[in-house]
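The form predicted in complex with its partner chain is given below as one chain in structure tokens.
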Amino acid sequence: MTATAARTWRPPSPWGRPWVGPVVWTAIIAFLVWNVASLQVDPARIARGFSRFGTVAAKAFPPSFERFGILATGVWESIEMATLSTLFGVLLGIPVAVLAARNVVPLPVYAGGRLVITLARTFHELIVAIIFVKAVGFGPLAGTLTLTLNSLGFFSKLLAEQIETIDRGQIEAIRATGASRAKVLIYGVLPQVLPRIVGLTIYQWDIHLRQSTIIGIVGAGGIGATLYNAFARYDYDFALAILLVIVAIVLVGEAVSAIARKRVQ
């Protein structure tokens, strides 16, 4: 093989044109640098932070479980809120999911269903909790309502997506017998999505348990309020105890949920 002039080769740019990549990366890096600059972090502040961290850590250890009663009440309230809201969320969420599944309802209904889901998803549970606290007063009721509404954004969304992927043949077969829309739902749709409903319910409970530990910050009940008060009163050893308990609840909840979901499938 005679050697012609050595050919060159550059890898094709994933951006289409070779100059786009560097420009994009420069822009991203410039943005991040500006971000860091806007934080106004200076060495003195970092040094103060470290020394303060030392003080706080010294106060926090060992964690104090002295006020166990308050702690247990908060934890139990969180669990109750999570459980009740999951129950109500499922009862409310199933119809919403059906209304938001493109393959079982007409277009205008579908649009309405999706709107409910989008609204329920968008606002962080803390914002929703503030509104409910204003509406029904401080306490776990506001928290339960918050989490129930939250279900419409998670449970309903995923269930609607599941309904949209079901086997059309089975629906057709039921419809061919002359069944009404409602009967088609019960005989053609429900059996196909039931395992998913059970799995999602457990998953939703796990998520609600996590959320129930924080919405107390704005007065919506649960262990979060206890934690926030402990921080506000500089009771760092009690705060650490609460934190450890929260981590434990979350881990146990996750494990229970994982095992239960595995058994359902």
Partner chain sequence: MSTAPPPRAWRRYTPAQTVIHTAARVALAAITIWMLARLGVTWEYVADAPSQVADLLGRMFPPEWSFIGALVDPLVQTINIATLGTAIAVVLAIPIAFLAARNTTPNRATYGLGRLVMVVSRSVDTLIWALIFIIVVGPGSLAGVLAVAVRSIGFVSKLFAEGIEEIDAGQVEAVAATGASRGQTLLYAIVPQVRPVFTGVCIYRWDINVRESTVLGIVGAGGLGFALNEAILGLEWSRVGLILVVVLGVVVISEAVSAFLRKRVT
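So that the term is clear: the rigid core is the largest set of C-alpha atoms that superpose within 1.5 Å between two forms. Residue numbers count along the first chain shown, from 1. Predicted model only: the values in this text are computed from it and were never measured. Compared with the form predicted on its own:
Relative to the superposed rigid core, the position of the CA of Phe61 differs between these two forms by less than 2 Å.
Structure of the form predicted on its own, please, following the form predicted in complex with its partner chain?
A single chain, with no partners or molecules, comes next.
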């Protein structure tokens, strides 16, 4: 009796009912098929696209670095945008992170701080860049404002979460001396999260260096704007040179970021 039961036993279905699993998988497959049909994923169209890509690639080789001055200007703009936006984002992000940490502020203040972070993280940087381009015009100013807002949301969220995990014993000890709230933050919170602030700053600069090459496509300055103009003029050889420079920028930024993080740790 026991041996028979052992041979016929089956593990319980993770769906609760045996028929739920097939129904769920059928619905998922049907949804994927509907997506393919609605998005017009046509093999013939894809094949034509690869053929056109081959034509563009043939016109892009060899890359042209004749307009090196324009390249250098775009690269320098991207570096400036990444650096300034990181600086402004950190300066704004530290107080917002404190306001969004539940263990150091009252609940109403915490809710307000989290609301600011949520709003700053709501929209993609390209959407924000379009808005700032409409507001302040084309150029690196729009890009700097875009990346600053992006940095505010990213930096504040991670730093606030770090503040919420710090040792409360040190905070309570400083409070017991009758210290003001500002001194509690300076002597009880800041020393515990300072390495995290430095690490996040370096990481944020690395991210902004990459993002600055993207938002320029919508007119927010940097090397991305140079790339967009090259494609608009069908200067594919110059566009390839710009793409190679962008790859070099990202690699150098990654190396600098890695070295800086090692020194901080």
